[in-house]
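Only one chain is shown below, in structure tokens, and it's the form predicted alone.
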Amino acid sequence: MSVPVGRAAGVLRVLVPVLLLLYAVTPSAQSGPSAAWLAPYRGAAATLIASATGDDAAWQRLAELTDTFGPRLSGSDNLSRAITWAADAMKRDGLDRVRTEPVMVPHWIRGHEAAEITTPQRDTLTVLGLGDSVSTPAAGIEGEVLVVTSFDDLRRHATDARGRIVLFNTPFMTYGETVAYRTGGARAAAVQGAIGALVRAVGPMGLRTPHTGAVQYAQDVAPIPSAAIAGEDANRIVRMVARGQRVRVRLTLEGHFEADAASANVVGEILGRERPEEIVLLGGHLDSWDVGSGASDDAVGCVVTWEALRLMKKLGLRPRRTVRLVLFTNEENGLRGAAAYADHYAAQARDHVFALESDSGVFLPAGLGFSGSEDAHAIIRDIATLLAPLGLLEVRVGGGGADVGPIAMAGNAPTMAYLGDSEKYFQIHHTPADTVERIAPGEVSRAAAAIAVMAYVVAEMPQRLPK
């Protein structure tokens, strides 16, 4: 349950001053063998802090994103409008350089989609089509379902699946090693002969919420229509299948390819004083998919990677190399908007410092994520000490993302993920759940006021960050 705007406003601009003081006189806080060095940046560490979690301006710039522009799936003319709006705001605020750098990417339109039971009786089951799938017949596909458990699983049952649509029955465990299921399930029952495939959805049990997201074909099978049903609606075509009975399901799906269309990356900067060549990358993938509003999966990565260029503005921090914000376009469906980056700024690529992505929610409780050299992580550890008022201390192994990565790999620049609690992003994710309502203010203010910190510092620290 989302807290109200203006209470969570209230309780932060009294808290986190609070936290602030203690923060400054506790000498625990200040005791650690790399904590000298720290000092020339604790004034603007505390000043971020305290202006991002002042007001909800960051949760409120993410409420209208969600609310006018809804769903932004690529090639759609929300996305289009999402674009512009961006751009323009990004001007409002004062930042470098803004523009937007052009991508073609895939139009995928959804359409109409249903599924239903027809056998023993008669009923509706709560569907969503895979994205990228290929369409049914305009009167549907109906065959006898064939549940199985995993990829293992329907090779010994490859005889049986011939004619009819597997149903992936995989409780989500990770996402890590549930959405192979989304990804190749569709591929794998084509194989073995079947007409359609359904993937229990790829998340926590929701309210009866199936979830979406790319399926991935094989040029050398010929692909078959896919979709996602409920948790709730694969349990019961299990329960009846061990009963003994021949369940039979009538999909049909819509879904189709257009000509590609044009899109854009949204570029603002925050350009060095002294090295401004150095860049601090830091983004997130302003597309969604065509359900829900796409506020977790990615407006808030957005909103709070934009918002710590948007502070430094405010308070007049201007750091040794440039701070460079990129709303991503195509991350659902093709990571175009990735390449484009990567290509456009070959030449450049040794010259990104570090690269901060934010594509995992922002819901508490929330961490941070790191890969990189051990002498990288050390300064970085030390850096997280100044997010001791937000309770971010630790720093885990393992950060970074889809859209930062092509370009960090080129090169090799250490990389950093926002990582906000898995269970809850996963619930809603790529769901039509995923609205501004389930994330707080305080949460979207958190995020930023830390992201705009560790940013600060490494591009305004002497030395680059190693690699």
Second form
Protein chains: 2
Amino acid sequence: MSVPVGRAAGVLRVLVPVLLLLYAVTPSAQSGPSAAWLAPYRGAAATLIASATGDDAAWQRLAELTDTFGPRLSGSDNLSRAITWAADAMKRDGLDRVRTEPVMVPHWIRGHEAAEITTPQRDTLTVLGLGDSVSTPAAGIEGEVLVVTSFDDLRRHATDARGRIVLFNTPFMTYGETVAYRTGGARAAAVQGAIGALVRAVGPMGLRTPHTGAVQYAQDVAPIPSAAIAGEDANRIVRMVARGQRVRVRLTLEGHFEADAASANVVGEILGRERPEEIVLLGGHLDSWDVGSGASDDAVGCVVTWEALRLMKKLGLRPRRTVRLVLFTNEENGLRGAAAYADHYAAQARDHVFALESDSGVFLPAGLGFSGSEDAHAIIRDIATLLAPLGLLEVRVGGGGADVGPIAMAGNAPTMAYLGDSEKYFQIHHTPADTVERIAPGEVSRAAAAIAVMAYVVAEMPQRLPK
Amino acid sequence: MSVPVGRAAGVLRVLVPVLLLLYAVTPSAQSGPSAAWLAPYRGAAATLIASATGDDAAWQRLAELTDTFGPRLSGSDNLSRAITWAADAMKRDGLDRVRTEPVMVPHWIRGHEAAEITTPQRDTLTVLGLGDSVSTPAAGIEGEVLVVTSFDDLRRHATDARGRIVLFNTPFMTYGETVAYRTGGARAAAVQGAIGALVRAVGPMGLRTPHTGAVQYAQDVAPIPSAAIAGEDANRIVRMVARGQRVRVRLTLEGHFEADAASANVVGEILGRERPEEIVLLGGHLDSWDVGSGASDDAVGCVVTWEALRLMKKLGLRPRRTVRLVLFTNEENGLRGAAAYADHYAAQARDHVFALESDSGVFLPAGLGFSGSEDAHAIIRDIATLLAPLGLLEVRVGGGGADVGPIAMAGNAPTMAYLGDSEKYFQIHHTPADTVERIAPGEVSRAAAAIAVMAYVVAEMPQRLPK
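Swap state to the form predicted in complex with a further copy of the same chain from the form predicted alone:
Time for the whole complex; same chain goes first.
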């Protein structure tokens, strides 16, 4: 077993080998060596893994979802139809208490978009408006480009920004470091009097591939239109400016909000046989951006968590606690689904024993991340030893997600994330290339198997996972 | 030296070692071992290589060309301005007899394009019309998709094609094998009564990346509109059809020809000091498709052949024969530049000693291909030994190009191609991602050095390269 066990468990393993059989039925990492207390779950874990990896059913469901509905932005017909389809399919799977829980969501519509260099000569730019951006006037906005590399660089050139279009040409580092320019660039540029903000696509260099994603405005300054341009287009402007050219760009965006639209979280369960009120929550989000088909972000997260329940049902595994699947709506531009869930279940927040979210893709090499107490982490690491046949990496410290976050925070529940390889994930993140063929069937079934085993053991073990 | 020498040279090398010094000044592979006859050229070759690889001047010129003019389709203002710029820059380089030689070229304009699945549900397809395609009616054409994998497969399903839109879903093999569906798919589908043809993009899977390129119609059947769709879009349709769905697509293309436009080949020379009438021809094509900036196809071919002359001029090397650079127009959709050159110089066709074309990119690992007699090949292989510092591969059999082809054929001249790595080249071929940042400065300078050395020796050696 390559997965480290907790220190307490390690000590006990040395001191009390004679207690092995006794502790084998006591589901606490503090009270027994990993190999021992897991014994009752090994059979189910092996069966779940064999079943998950024995065919490509999960990948086929992913393909059907993404092929049939395509992109699923909040408020779109595609999302509404996908919600209906998912609820129907969960019922056909035999999940318990399948329902849709209504949520009103923002309804942003992209409309037509265009950007071009107008000076020193006319040529089109590969552009993709940032989600939730305000529109330009119908004729577009035109201004000279001010290239900056960071917020600090913008402040150094603050007096040059007025009336200009600011290009944040920040090379892609990690997503966390770089996405700040997508979310916050427009506001920072507006504060300095800019008329628009362009952001170098937040992702590694692709094939003239822009990445969308939400822009965030603030109350302190009027919003300005904002769009991503492909890395190649950013480079071109930077080279032209370096040659001493004054580059002017025209940007036309039609993005706007319509009235909030009806949407829903889709919920299905394996009702617990002994403690149905205690919830092991699994989920992903069914909405996506309006480009690509949101296969990795996050149809696959929906499918692999859903698959955990489908496999339990198919194999006749009904654990002690309830395993609840939630396909959240509106993760991308509002988190209304997550908020509605936390509101609706506020009184049961503390009954949420554990919450696992899959919203980082399933590309290999994959791993798990966990946030919770060290006691809980020790148990989780023990359970993760059951995943050795899947070749997963260690359980990293830190993991949860935007959708399970509010209820987990309210209930102080430990959280976990299934983490696909981030380089592959961010290559196609929020782009037209987020499609099913980039994901191998084995990557999907491996994630489904890991999540099924983790959820099953946490839901089945006699003691509740400690907070 | 890893480059094989000709059989005749090999035999002689064994038989007449004592003649080494005598033969050292006789530039014929038949009459001396490779190491010997090359002696007079080693110094110039080393200097050319050192100069070419000592800075990134060639890459900078490539970046300036592609940044300043962008895509350069025949008939476009961009191409006209690039022609003027190139002639001016050649004059500034001090090349001899710089001139533009007028050519009328076709003027195809893409216009707006759209494709969408309409049934079983509406969703956009990533489409790029094939160059020279006829338009659809303004409202588009709509029909059920018939998926075929080959011309044979189409014939097997000929009765199903009438009134349908045929999708040629041929996986990318080599360009040569697969491009037949781009050029010939529309005609083959039209023969069976189809109303339109879609072609899976001719290239390896990208990031939702369609590839354009010319469609070829025939007189035997009325032309039908034809477009490429990204590999992911083709896959999606194939999966939907495999699920038993009838997939209908609407395709709207506005492509049309306007009146032929004025264009030109750009010509510059290093006039030969002894036999100026004998021509060593180098070239690439300055036009490109109207997406990306035609950096690999073929701005870089123009730059690296041009650089060969610039380096000779800069280093004061004026070989015996004339080295002529031609930046051809209209390679992509007409070859009018190549035809005009062959017409204009028909009387001098047999004075063309050698013709080298660079139109396959410069991605490493790169190599050379040669078409000519075995006697000529033996000499070329000897010269290629001078390129060892550049790490080039062997001289493959077969090489030339569409632009130098007509004059070389008329004059029975040996021809050569500089061949960049084909996998990298076809990844971005005829796509928006054909931009300068995919090409490393070292790849450009290496190609320029190789071409300069090859051209210099062939132009300088006393005997003419045999036919």
